[in-house]
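The chain below stands alone, shown as structure tokens; this is the form predicted on its own.
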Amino acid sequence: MSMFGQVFVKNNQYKIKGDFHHLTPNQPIRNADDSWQLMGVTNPRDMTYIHSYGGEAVFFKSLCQGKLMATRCDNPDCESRGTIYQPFRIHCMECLGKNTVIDMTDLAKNTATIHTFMVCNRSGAFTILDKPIKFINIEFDGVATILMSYLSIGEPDIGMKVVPIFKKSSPTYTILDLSWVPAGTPESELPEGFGF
């Protein structure tokens, strides 16, 4: 019996433990219109990506704690000093200095509005969101950038006030742990595992 693969960091190095390789036999592809003639084979493969968050780890960790982190340039010599960025940016695009991590949860709860949106009835492989997916671009007062996310409840509308919800139970530690609902949505209506 093999153990599902795990990765951890020790002494500043990635340590890989367990089984990341899963053999799956090829299966024949046959032509149903021609006496089930052999046309080829499937070649299934499982892939495991090791994706390092680096300086963005605090952003993803904070989502399951119900916090939306952003960054701000605090370099006194930079023309962009005081600029807040969401999505999270480690470095200022102007001075290339390291930005300061800030908690913008309250700002998001009070000022988030839908800038634009699109509704997708079909999506690419491996998408785990329910369809239709209501992708929304969100703007915040005093924030220089616009965040793309998804609306979990209701129908999007440009200018609609929305509030963030966070996957606090069984988080994925990905951007899918953050979603949005129309302002005023009761907590009892939130998707399973999500909270304010």
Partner chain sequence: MIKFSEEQLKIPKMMKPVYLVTAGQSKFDRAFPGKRTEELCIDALTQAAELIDMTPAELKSYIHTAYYGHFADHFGDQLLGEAVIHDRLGLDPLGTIGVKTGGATGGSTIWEAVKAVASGYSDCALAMGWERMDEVPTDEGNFLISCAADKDWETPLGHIYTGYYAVMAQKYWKVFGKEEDSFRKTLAEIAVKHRGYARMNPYAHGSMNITVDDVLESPVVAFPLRALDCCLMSVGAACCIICDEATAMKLTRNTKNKPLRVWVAAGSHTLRPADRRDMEIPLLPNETADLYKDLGERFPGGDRYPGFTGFLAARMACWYGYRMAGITDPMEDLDVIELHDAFTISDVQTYEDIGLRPYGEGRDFVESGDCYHTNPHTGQSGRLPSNLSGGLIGCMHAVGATGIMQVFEIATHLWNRWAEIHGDEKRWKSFDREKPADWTDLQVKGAKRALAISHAGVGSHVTSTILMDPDHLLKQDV
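Previous: the form predicted on its own; requested now: the form predicted together with its partner chain:
For this one, just the chain is written down, with no partner chains and no other molecules.
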């Protein structure tokens, strides 16, 4: 019986166990219009990547704790000093100094507004979210950039006030652990596993 590939880090090295790929036989591709002559083959492949969040790990681990982390350049010699970035940027794009990690959860709860949005009826393979997916781009007071995420409840509109919700139960540890609902939504209506 196979098990999902699992990874942990020990002594700064990846340690892996389980199955990282699954063998499936290739199949011939034949031409139905020409006596089923051979045209090619399928090449099935099921792989598991090992991906480091690096300096962004604090952002992703904080989501399931109900916190939205951002960064700010505090270099006194940088023209961009004081600029707050969401999406989280590890380094300042001007001076390339290490940004300070800040908690902007309250700022998001109080000032998040939909900058633009779209409703996605088709998605690519491997999408976990149910369709239609309501992409929203969110602006915050005092933040230089505009975060892309998704709305879990209601219909989006430009200028709508929204608040963050976090997947605190069974988190995926991906950006999908962060979602948004219209301001004033009661906690009882949130999707399973999510909380404010």
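The structure displayed is predicted, hence computed values, not measured ones. If you superpose the two forms and keep the largest set of C-alpha atoms that fall within 1.5 Å, you have the rigid core. Residue numbers count along the first chain shown, from 1.
Student: Quick one: core overlaid, is V9 moving 2 Å or more at the Cα between the two forms?
Tutor: No, the C-alpha moves less than 2 Å.
Student: With both forms fitted on the core, check whether the Cα of G184 differs by 2 Å or more between the two forms.
Tutor: Comparing forms between the two forms, the G184 CA shifts below 2 Å.
Student: Would you mind giving the Cα movement of N26 between the two forms in Å, after fitting on the rigid core?
Tutor: That residue's C-alpha is offset by 5.0 Å.
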